[in-house]
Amino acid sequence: MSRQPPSSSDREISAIRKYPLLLHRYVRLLEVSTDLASTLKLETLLQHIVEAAMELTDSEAASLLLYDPQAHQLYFEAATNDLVDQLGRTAVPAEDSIAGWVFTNREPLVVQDALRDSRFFREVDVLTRFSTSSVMGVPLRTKDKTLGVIEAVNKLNGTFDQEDVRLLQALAAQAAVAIENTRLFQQSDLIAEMVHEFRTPLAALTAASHLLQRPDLPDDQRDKLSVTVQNEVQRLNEMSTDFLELARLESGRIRFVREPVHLGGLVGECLEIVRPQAEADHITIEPDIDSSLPPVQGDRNRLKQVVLNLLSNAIKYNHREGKIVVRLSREGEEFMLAVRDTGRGIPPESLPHLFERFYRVPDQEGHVGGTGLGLAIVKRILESQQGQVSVESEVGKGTTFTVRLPASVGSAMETRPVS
């Protein structure tokens, strides 16, 4: 006996029964929209979006991918259930993937049996050891462009339906506006700080250029002003480079490679790079490196940037004939790198601000050096690698910077996503 389709009265009864749940979901959507509008940190915003997507669609997991127009690929930027720890910023092709189809066609898509769909990008399940059965994706669209895709994975009860699609589309519309606003806020905030910081070297260059035009200027003063011009131009160049690096990091445009990194070899390589700089000031470097450590999963070039920055600072702010101790070890579930110098130390009132953008510790004469962005970049890179950095210091005795990276990420992946 064939099964009869539900009558109109059956459908009406079903709709009435579902109404309280549906109403609750839309009320929750309004609450989420208010939360998104008030969040101005991009990473926090993206995490709130995927958590809301999972809740509103009653799914096992959710993820968010943003499009990189330079690489022509989508990248995972946030995911629920700690999946992002395994995914990192894994690339997903704009072609031959469910997310790619959603992005390219700018339309929602429901795939009830992902394993049977040729567009399913299986590498994600391999990397995360997650089992995908069903997927629903909607584009993140603004008025002018498509930013990426939100995906809900594995409906917990029943199958994804049109109500789920409408809810996720409504969330995506709010999320796209919030993402664009957050990006604009971060860019305008950073640009304002940059312009303010550029004023000091530009003022020095303006004054020096006027004085250098005076025909009666003594030769010794002319030489001093020439050195000032050279130093300020170099400072502007360094500030511009660091500013662009930090802007790319904070906007999410930098793509991090995930590959096995042997920290012992990396630290040793960095020590050889800075050794001539240390020897010029008669500074001794004492390495204490555990060479038996297994690899950590991360971006080798970015981690190298972190180590070189900390070593260069330890030399720059050390005393002549001082000492630097570099220790690499494992403590429980973390790898620890400590860089300790015997330099001037950092005043207690400066420690809370050390990783802020453009913050520089005044020296004994009240002057400051550097761009004030190096440690902010270090902190941002380590956060992207699920790591952290801390500092301890005592004036007149020296400073210790400690980097911690999760050892548990070490052997999870052997693939190297292409950026």
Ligand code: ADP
The other form holds:
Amino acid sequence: MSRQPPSSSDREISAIRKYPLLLHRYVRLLEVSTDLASTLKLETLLQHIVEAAMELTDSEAASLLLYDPQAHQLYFEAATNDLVDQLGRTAVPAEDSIAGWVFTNREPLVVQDALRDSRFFREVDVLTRFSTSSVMGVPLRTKDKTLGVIEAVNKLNGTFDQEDVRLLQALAAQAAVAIENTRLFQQSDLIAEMVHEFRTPLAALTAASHLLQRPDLPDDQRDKLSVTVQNEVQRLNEMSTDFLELARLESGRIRFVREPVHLGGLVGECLEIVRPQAEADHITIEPDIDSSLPPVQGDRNRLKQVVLNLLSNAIKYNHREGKIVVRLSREGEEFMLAVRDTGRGIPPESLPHLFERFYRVPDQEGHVGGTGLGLAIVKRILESQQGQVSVESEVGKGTTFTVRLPASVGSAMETRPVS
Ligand code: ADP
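We have the form predicted alone; now please give the form predicted in complex with the ligand.
Full assembly next; the chain just shown is listed first.
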């Protein structure tokens, strides 16, 4: 018996047969959307999104990449398998990857045979020992921007079709809104924290201004109070500046430049800036700088901010007539800048909190002025430059902050310059 091509009524019957399955998938999509809208922790949210993407498209795995405007890169942020655990926060090249194509073109893409597609970013399979055959990617778009990409990998039965694309797009639309909401929530958290932190200096100012109005106030008290007013106003000023800086860094609104930076020269400049502050406290600074180091690629002004912050802390939290050693060296593939002081040191229980915003070591708070934002800013800046900062300290002996920056640039996994 010869096979007849399917008639239009055959096609209709087959479409009708698919309805219960489709209906089931859209009902799941509705359930998932409600769940996404109520999740406010970004990490949990992203995990729920990839699990829903895998389930709804009947795939072996799914992953999610978010665009980092500071680094101009797409990063794997969540996956249903252990891809993210294995790779860490890996950048995917915008030019030579399926996710990059989807992100740049802001359109879905189905690749049935990834190995034959020149855009497929093979390194991920190599590094994770996963074997990708088919991939479907859709952009995570809000009204005015593209946040990243969701990818479903290896369709379990058959091939990815238009229905899968439509479903994943519908999920992506919900997911993008939920991601934006979570980010806004985190920002409002930041604002609430700032208002809370502003209360202490404002309370001190209110009390001082009331007391200053009293005609019977002795002169020495009046002088003390005006010093308090001056200090608290200065503190509020510094807090506003630092807070704005941190909020900008956290929201990704800062554009970093990439230029060759000679760290030796940069550190030298910073030492000149802080020297008067050190001399006032009779603190000696011993530079130990390898000036033969080649330049790093980075944002000079931001890196200067990092060095100045660490140096001024090493002075602020040092003893009179203390010492600071500033060492710049190369260790393998990294440049290392260590700022060691002979100050009061930091108790072990404070070390894990040091880079949190507004954190100050409790018993130091009253003695030395500060906002508790400097180190949070340092950490953020270094993350944007693919660097890191660590601290070692011994109470009564001193503290060493060590900055590490990658010495080499140019591999597929690293940032590209701002165009
Ligand atoms: P700030 O100095 O404005 O308070 P930072 O974020 O720069 O804020 O530092 C956070 C806290 O870490 C400081 O309040 C201080 O308690 C502690 N700290 C930072 N650097 C040092 C250092 N070199 N020695 C001792 N403690 C330090």
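Every value quoted in this text rests on a predicted model; they were computed, and no experiment measured them. Throughout, rigid core stands for the largest set of C-alpha atoms superposing within 1.5 Å between the two forms. Positions refer to the first chain, counted from 1.
Annotation for Thr342: C-alpha shift under 2 angstroms between these two forms, rigid core superposed.
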